[in-house]
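This document starts with one chain, in the form predicted alone, laid out as structure tokens.
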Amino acid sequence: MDNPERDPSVARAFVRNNTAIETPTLVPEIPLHLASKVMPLWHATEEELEQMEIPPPYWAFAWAGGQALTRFLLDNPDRVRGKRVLDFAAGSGLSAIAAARCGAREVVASEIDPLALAAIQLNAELNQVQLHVMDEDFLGRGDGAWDLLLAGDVCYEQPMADRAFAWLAQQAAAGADVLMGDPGRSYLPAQGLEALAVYRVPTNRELEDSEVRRTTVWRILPSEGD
């Protein structure tokens, strides 16, 4: 098999193949290419994975977190009409596409996995809604381009929760609006935060540690002396 991470029209047959199109239970607005449990892709073990040159498909998922935020902008779509959006480690590209549905002047949704990539520009062409979706990692960079960030479910790794917390944080010093989904994690930071909703997202077992995720949109404060 040609290698998904090398070229894109493979990236976006395997995301065809291997997906099908479903409707995330919080967020059944909005269909996706998602893994089933009828799909190779649901059983496949991370040393299949490996072996096949493809990384932990986080992308054909719909998460908690990235459902409860989806919610959240479709029911408050105020708080994105008119603005620069970043859909920060996109997935499946499931909020970025809300936004877009909301009326945001721009929407980029960013991530670095080429079948994420390929999921996100076929999730948008399935709803018919324009995305620029970029093979980025904006972590680091404090340019002030945004009005709106959107971050749904980053505090699984405590590495990976660090590190975009504290740019999250300096993105909101710089005046952006910062959101964040997030279903209790471990590493969510317990300073910095304000809750805006609480949503009970049903989840699969296989996935996660309970049939529903008790799951909360916060938004994120500026970091202190900014």
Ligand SMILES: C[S@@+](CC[C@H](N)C(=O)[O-])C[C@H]1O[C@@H](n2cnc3c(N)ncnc32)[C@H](O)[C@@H]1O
Given for the second form:
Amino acid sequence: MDNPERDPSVARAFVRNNTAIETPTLVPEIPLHLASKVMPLWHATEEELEQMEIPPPYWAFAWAGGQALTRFLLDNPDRVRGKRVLDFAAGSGLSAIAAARCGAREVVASEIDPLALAAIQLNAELNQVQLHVMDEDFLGRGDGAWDLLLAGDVCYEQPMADRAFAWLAQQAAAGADVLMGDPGRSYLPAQGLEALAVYRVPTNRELEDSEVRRTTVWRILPSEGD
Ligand SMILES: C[S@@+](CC[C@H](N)C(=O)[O-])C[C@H]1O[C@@H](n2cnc3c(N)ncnc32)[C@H](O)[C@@H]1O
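Complement to the form predicted alone: the form predicted in complex with this ligand:
Then the entire complex follows, led off by the chain already shown.
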């Protein structure tokens, strides 16, 4: 494969050729380019992508955290309407698409994986919504101009979870509404969170070791003194 980082049309073709249009179980309203048989794609591309320093195709799966978060948004559109929204680490762009559907004033979807950027753009086109797809690592940056931040399933690795939570908590302290969807990943902090809703999300046994994951939508509490 040519390097998708250098040529976005290569990334678009790769996403199209390795996915089918499917709907996540908990969010049947939003079709996405997904890999129903994720593991073959994972294994087939692992070495090639690794050589290009591109991570495994997280964007090809609607993760339990993202599905629960998206369900919550669609069922609570008042939380989103008129807001400036960032879907941080957007993956397939599922939550960002829901935010646009709920009437957000502006939606930014951020990713650092060039294939995810292509997938988000294709998924936005499929759902006829407009997103600002940004190839940006916002972690460690100052406060953004967002009213609502979304983070679906970002606590899957310790360094990512630590950095992401510290930054998201900083945004909450600055006044943003910060929502996370998490299916009990090991690196989710034990404190500073308020549970808003719980869902049982059907998942892929190959990826999750379970057919259902109990998944919580959390709000990060703005801590005093930050
Ligand atoms: C487990 S996936 C979750 C995707 C989506 N939110 C969902 O719930 O389906 C985590 C994603 O985080 C992205 N990611 C990791 N570090 C990031 C960063 N600093 N900024 C933006 N995206 C990042 C990865 O590329 C990956 O697509």
